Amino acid sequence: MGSKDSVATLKGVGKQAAESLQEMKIETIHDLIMTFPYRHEDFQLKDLADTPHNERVTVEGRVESEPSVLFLGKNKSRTQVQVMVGRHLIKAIFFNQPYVKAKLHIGEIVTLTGKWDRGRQVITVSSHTIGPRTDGVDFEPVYSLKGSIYQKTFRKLMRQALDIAKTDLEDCLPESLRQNYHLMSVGEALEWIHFPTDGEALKQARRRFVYEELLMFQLKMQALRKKNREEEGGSFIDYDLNRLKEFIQALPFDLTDAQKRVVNEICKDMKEPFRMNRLLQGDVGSGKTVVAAIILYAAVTAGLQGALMAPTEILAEQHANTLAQWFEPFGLNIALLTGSVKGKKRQLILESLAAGEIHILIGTHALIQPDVRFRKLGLVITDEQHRFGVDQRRVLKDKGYNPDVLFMTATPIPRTLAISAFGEMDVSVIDEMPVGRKEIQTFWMKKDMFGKIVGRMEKELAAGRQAYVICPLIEESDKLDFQNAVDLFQQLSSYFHGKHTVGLMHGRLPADEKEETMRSFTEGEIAVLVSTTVVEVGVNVPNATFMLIYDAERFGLSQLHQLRGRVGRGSDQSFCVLLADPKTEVGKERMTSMTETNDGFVLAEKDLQLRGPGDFFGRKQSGLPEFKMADLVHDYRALETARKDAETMINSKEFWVSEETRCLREQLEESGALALGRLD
């Protein structure tokens, strides 16, 4: 019997257990041993003097009193007994276990596991043993199970499976890597991950599997990157450098050093024969749009068309207006295509695009409709790319012959997530703000100070400036007691009546109303814009200097930072007030972090720590992997190492022929990463 045999061959696997294992997608013995525990119960005996408050602990002690039982109602009870643990006389409390009274006798030794209340000197017992411990088990694995199978049964099956699999288990990690990083063999690591004898053994077993998992993932990413670059081919964009320099010199401002650096990185890619696949990260207000304009113009000078896709009509319109101003002196034909463009106007755009008369097309997902055809698409830019699905991005890319692709985001993505979610891409970062930008002053205030805040806002309005008021909800909700945009709009309209105009903006408004409201705010006709988060991305009104975010605790750090970035876009001092009464420590920490820094990358790292990678984008992120063992927050060093190793391996000839790496190659092929054949 070996690791490839069915789990049904194990002793104790009856019909019920087999069904449960099937539900967990465990079919072979190998599947079983690679099902890792999600935690380990620690039964090591601890000294209470060293045990922090509220921590789970296992202790051994002597019963010092007769137990007492208090019945609290139907099937509810509280049993209490005094136990001497070392030099500590403590209370042990058992909830809903009245039967333990008959088992606990004065002078008897008991082993107790539970939560330690340091102040009250109480252990709330979750499990216990009468008598001293004899099994010697310090760590017990706990698995995520389905069906009717129990932990105890699963552990017995795991013990059998490990004993069988040891005979034919192949170690996929090359010996050279194991020696270099002092990693356990796969057999050792499996033994200690499932049945560790001590904390160090468990730590080393986990370290081995974390590295292996991250290396395998990065090998897939690097293989995909190599395949994209070398097998798909691409358009060699032979842009006119002199014309490009003229365009840059004609801009109404100087580029920052960071903008110059990323423009050079992108232009270098465009000159290469492979297809560019690059992510451009830049904090709010760092100037990504001008970078996009420069490379779009570069593509046009090479006789190609460009496309810029934005997630909302507001942002698409803003891009179109900005780019039209910059490109007008250079005779470029810019067109805007959104869902609102219909009838003859839309048909005329489509005909001009297919004829090559339109140089740059800007729009929303309307760009990926089947009837949108380019004559010679050479460059595709997707703004706020994580808001589009993978398929939507692919459809736009497929409208040209492997056009160069640039993804832009104003959401600062922590390096660990960038490597994981976008590992097959090259990454450029604008890490410098334009000269003259003043840091936004951010304050966290409680809701009972709303009147004072509105008074401060009125000072800004009296000086001719404008303000945003952001709400999480559109209309009143029975389920959520949060301020809503419609109510706040009515309150502020009444307060500012006869002095300042208040506008309302949210996602349910018809497109023409949204457009008219944004136009009025942009042109200064509306002084205060009450809005939901539809203004989170890209809206640019330099005269807006005050932002109030109501119920700020409802937002993640990255979203708060995006919202704050709608002000501070001009030369005047800007202010952001977070109105919040957070109930949790995490909520309070978020508010404090926002007042301490304006650096989006610092906040992104903090957000990742507080919320975890799965919630970072506020939705399930396409392409973000779910790891069995690795944790992107805590294992970032291993991720960096794995990426470097994977890149070296994929680009070396030896990897594709060596016996030492055969197992890794086979796993790559099974995963589909090498669907188009070997990369040698």
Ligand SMILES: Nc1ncnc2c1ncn2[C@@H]1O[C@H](COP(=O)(O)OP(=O)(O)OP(=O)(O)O)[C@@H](O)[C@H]1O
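Predicted model, so just to flag it, every value in this text is computed and none were measured. Residue numbers count along the first chain shown, from 1. Under this definition, the rigid core comprises the largest set of C-alpha atoms superposing within 1.5 Å between the forms. What changes on going to the form predicted together with this ligand:
Once you line up the core between these two forms, the Cα of residue 73 ends up 2 Å or more from where it was. Core-superposed comparison between these two forms: the CA of residue 369 stays below a 2 Å shift. With the core held fixed between these two forms, residue 46 has its Cα displaced by at least 2 Å.
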Contents of the next structure:
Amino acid sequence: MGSKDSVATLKGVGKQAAESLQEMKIETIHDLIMTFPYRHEDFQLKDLADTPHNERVTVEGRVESEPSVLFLGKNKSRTQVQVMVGRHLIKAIFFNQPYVKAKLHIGEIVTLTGKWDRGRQVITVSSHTIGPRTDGVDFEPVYSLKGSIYQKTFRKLMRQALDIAKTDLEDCLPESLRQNYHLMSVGEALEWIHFPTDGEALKQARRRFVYEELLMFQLKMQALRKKNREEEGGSFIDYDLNRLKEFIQALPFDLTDAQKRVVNEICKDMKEPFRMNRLLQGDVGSGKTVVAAIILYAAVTAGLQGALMAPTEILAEQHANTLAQWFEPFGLNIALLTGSVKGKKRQLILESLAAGEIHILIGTHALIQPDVRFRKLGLVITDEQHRFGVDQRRVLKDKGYNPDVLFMTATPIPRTLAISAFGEMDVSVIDEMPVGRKEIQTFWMKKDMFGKIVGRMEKELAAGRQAYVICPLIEESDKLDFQNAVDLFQQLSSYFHGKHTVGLMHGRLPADEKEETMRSFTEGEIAVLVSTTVVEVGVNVPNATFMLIYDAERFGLSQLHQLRGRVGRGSDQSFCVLLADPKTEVGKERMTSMTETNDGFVLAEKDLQLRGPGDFFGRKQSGLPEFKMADLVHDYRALETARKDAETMINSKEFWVSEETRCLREQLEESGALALGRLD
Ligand SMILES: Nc1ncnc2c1ncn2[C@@H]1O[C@H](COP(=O)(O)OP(=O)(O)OP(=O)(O)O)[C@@H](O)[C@H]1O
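Moving on from the form predicted alone, kindly provide the form predicted together with this ligand as a structure.
Below, the chain from earlier opens the complete complex, with every other chain and molecule after it.
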């Protein structure tokens, strides 16, 4: 028997177990041994003096008092007893187990496992045995199981499977790498992961699998990057540096150093014969649009066309207006194509585009519709990468274009996530704000202070500034007691009646109404814009200096930061008020973080810590990989190492021929990374 055999050949696999295994997609013995526990129960005896607050701990102690039981209602009770653990006299609390009273006698030795409250010196017991600890099991693996199989049965099968697999197990990690990083062999590591008896060895075993998993992932990414750049043959964009300089000179402001740096990085990339595949990150308001404009112009000076795709019509229109202004003196022909451009107008645009008369096309998804044909497309910029489907490039390719691509995002992505989610890309970062910007002052307030807040808003309005009021939902829903944008719009309209105009904006308005409202707000005809989160991305109205966010606890930190970024875009002092009544500690921490910093990267790291990588983008299509063992927050060093190693390997000759790397190569082939455009 060997590791490729079916798990059905193991002893003791009955019908139920077989069904459970099937449900867990475990078919072969190899699949089984590669199913790792999601955690290990730690039953080692610990010294309470070294145990952090709220940690799970197992201790041995002597009962020092008669237990007392308090009944708290139906089937609810709390039993309390004093126990001497080493030199600590602590309280042990058992919930809903009144029968333990009869077993706990003064002088008796007990072993308790539970959560340690360091401040109150209390253990809330989750399991216990009367008598000293004798079983000798320090760690117990806990698997995430499906169906009706028990942990114990699963462990028994695992034992058999591991013994069989050991006879023919191949180690994919090259010996030289293992030696270099002092990593265990695969057989050894599997033994420790599934049957640990020693905490340190368990840690080392985990370290091996984390590295292996991240290396494999990065190999895929790097292989893809290499393939994208070299095999598909990119365009060599031979731009005219002098004309670019003239354009930059003519801008109404000087570029920041960070903007200059990223423009250089991107231009260098465009000049190379490879296809550019780059992510441009910049905090809200850091000035990404002008960078986009400069490099679009670069493409135009090379005789090519450029496209800029935005996630919403509002944003596409805003970009079109801004670019039209900047490019007007340079005789460029810029067109806007969105879903609401129809009929003859659309036909005309399509014709000029195909004839090469339009230099830069700006729009939404409408840009990649089947009938949109460019004459010579050289560069595509997409704004807010994670809102776009990943298939767009394939669509472009299918049309016969293979342009350089730049993705822009205003969501500062912590580096660990950036190199995982967008690992096959190069990354440029604008990490500096234009001069003269003032920090937005942020306050966290309760609803009963509404009067005061509106007073403050009025002061800004009286000075000729504008304000946003953001609500999470459009209409009142039975289940969710959110403030309703329509209601609020009415309230504020009557409050400011005769003094200031109030506008309403939400996703369900028809496109032309949205556009009209946005235009009025941009031009200052509307003073207060009540809106749902549709204004979240990119809207640029520098005269707006006040933002009020309702039910702020409903938003993630990155989203709040995005919203807040709609103010503070000019040189005036701006304010942001978060109306929130968070119930959880995490929620409170989020509000406090918002009041403490304006730095999107700091907040992004915080968000990642508070919510974990899966929730970070708040959307399924985040493109984040799922790892079995690795954790993007804690294992970021391993991720960086794996990335460097993978890059070296993929670009070396040996990797593709050496016997040592054959196993990795085979896995890479199986994953499809060498054949397809993008991985799962
Ligand atoms: N170097 C600069 N000096 C002064 N103002 C600048 C500079 N660069 C950009 N700006 C201005 O700053 C404002 C914000 O720029 P822009 O809209 O490009 O930001 P952004 O990075 O796209 O932000 P968001 O992600 O929030 O949309 C604009 O009004 C723009 O004209």
